[in-house]
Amino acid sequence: MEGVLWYVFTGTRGGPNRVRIVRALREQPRNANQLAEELDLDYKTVRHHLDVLLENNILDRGGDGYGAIYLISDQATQHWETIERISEQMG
């Protein structure tokens, strides 16, 4: 899982926004629209990052469609120290 986390958060240009998204979701599960408003990001950008995070088992989704709620997966929660370390190195 650590390799996946490093790739997802540092291997592409979207890494900093993905870190912001997982930090916001750690505080409280939210839907894509709530995340877009909270983080001042475009809704489609948020949806793209949510899809990447889901595909890599960093997030889980409850429900479907527009109102789907996203939360941190158990697997990512177990590696939260790695996510924090990555975040600190990103500045």
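These numbers come from a predicted model, not from an experiment. Between two forms, the rigid core is defined as the largest C-alpha subset superposing within 1.5 Å. Residue numbers count along the first chain shown, from 1. Residues that one form lacks are left out of the comparison. Compared with the form predicted in complex with its partner chain:
- Taking residues common to both forms and aligning the rigid core, Cα displacements of 2 Å or more over three or more consecutive positions between the two forms occur only in 88-91.
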The other form holds:
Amino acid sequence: MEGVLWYVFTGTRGGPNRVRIVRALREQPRNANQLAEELDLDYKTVRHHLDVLLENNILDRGGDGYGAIYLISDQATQHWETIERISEQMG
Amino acid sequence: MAIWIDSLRLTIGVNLLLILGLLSIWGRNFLQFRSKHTLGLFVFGLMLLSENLLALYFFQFDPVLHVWFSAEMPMIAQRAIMLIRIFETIGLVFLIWITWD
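For comparison with the form predicted alone, kindly provide the form predicted in complex with its partner chain.
Every chain and every other molecule in the complex is listed next, the one we just looked at coming first.
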């Protein structure tokens, strides 16, 4: 999981925005629309990042369709220290 | 017959473009995160870039090697070198695929 976190957040083009998404979801679970608004990102961009994060087991999804709520997965919660460190380095 | 050498130059050109794409992402992430991981990726990219630039120089510009590679290298050696470059290209394409994301 450690390696996945580092690459998904710091090795890829969309990494920095994915850090912002995960930070926002740590505060409270939200749906894609709320995230787009909160972070001032395009809705489709947010959906893409959410898919990548789901695929890598960093997030879980509750519900379906437009209203689906995203939250930090158990696995990612266990590694929250790593995510915190990445996030701090981003400033 | 320099067809293999021409293809070789082309492959090196493609590799260079792919590496520059990776470096642009890894370099930006390094500036943002300043972590050991982002530095590692960036330096790896720089080394691979140097390797390909050097290869291009040998095959295309070096006064002695350029002639030797074009005219005198046996076909079997040209093909062998080409094969190595193609594997590198395939590897880079996959790396771009997961990184340009």
